[in-house]
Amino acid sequence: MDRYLVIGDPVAHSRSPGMQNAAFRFHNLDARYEKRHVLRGEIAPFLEEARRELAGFNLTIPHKGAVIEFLDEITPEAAAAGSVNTVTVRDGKLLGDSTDGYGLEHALLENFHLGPAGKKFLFLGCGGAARATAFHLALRGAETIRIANRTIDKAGALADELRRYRRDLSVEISAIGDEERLAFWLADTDFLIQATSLGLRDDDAMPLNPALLRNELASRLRVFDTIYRDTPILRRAAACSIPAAGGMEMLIHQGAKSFEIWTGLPAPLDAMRRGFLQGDRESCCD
């Protein structure tokens, strides 16, 4: 039997498990995928299991750059974006490829049936998601990139190399505090992707001024949160009538990509989802 992972840390909430054996059941391949919590300091041991007894795993936060370092190979995308999610195990040999911003195009897609092309994009947030999805929504066309963040500095870099990466791209950058800078981006923005980890847990907060989402911006703004659950944002942009949509399509069409990566079979997307709703009773959790 060949066997998959996801690891991160926090990894308790992934849903991964539900729709890669739904996958798996319906090509009725020979394969397993569960779900393991590693820290940091665990995932150079980890690699070394992986490469005797996996077929691959997916990596979350806060993952996704600290693997760079120990792969064999790497996707050029996933290379410019410092991400990694998806990793093949062939003979041994770690191979590390990026799925996020291929699964938050095709979410976007099948949400509010815009693409990417000619948009504006505010990202909430740099980290590993942001840092995926921007190249990637960079690589397909997007018009304007902008980047509100806590720490600036981190900001910056990232504009930085986002303007290496294509240097027609316009990128801007503010503090996530600056309210008057983020009022006059939303009233000039096709898409909000909320891409920090507030939303993760009940009591968290808006990742910013909930007044700053109004009715008025309902005309054309959408707002995406990278996380699949009901979140602070997705119900301010419904008091506001502003279409929103959460995580779930972005998981689902990152994990059939990632899928077919591994197995070189169309993903069964509607499997995919009914698995990714109903779960997976035999997962584990480590």
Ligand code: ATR
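Switching forms now, from the form predicted on its own to the form predicted in complex with this ligand, please provide the structure.
We keep it simple here and write out only the one chain, dropping partners and molecules.
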């Protein structure tokens, strides 16, 4: 049997086992996917075990960047992003890939029937979620990527990397509190990507002044929250009739891409979506 894992800290909330085991069942594969709590300091011994015993694994917080120095190979996109969420084990070698950007691209297609080519993006936040996805959008022909962040220096660093990655990409940065600039940008944006950690907790505020989202933006603007839950920005967008979606399809599609990398088979999206929502039927501990 081929064994797969998702590792992270925390990892208990992960819906990847339900999703991946549904795909294995769909294709009648003798394979099993589970989750394991792995602390930051445990990554090196885990990887030695993985080389011997696993067919592949996914990584979530806090391992996506830290794992890179231990890998044998890494795709150019994952190297640019400094983020790996999918590792394939082949002949004891560890091959790293990033499928989060693919997940976001396909979530936009699924939710809004629009792709990134020629589009203008405004990212709120420039932490792990933005970093893991922005390089993919650049690769897929985004015209402009603007980054608004609380800490402007971090936005500047990511912007420099994006400019080096694609020289003709237009990249601009702003403090997230610069409402005048954000209002100007929002009137000229196709996709607002919420990539801060605000919204994970029930009492979180919106990362920008809610008044900046107005009905007049609804003809063009689409709001996507990388967080998988109902967040304040999604509620505000809905109140303004702005089309908006949360992170579920991004999770489904990043997992679908991982499945295809590991097995070479087409991902059964409907089965994976059902598995994602139902959880892992064979697991006792979800």
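Since the model is a prediction, treat every value here as computed from it, not as a measurement. Numbering follows the first chain given and starts at 1.
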Looking at how the chain moves between the two forms, which of Gly101, Ile233, Ile145, Cys126 is the hinge point between its two rigid parts?
Gly101
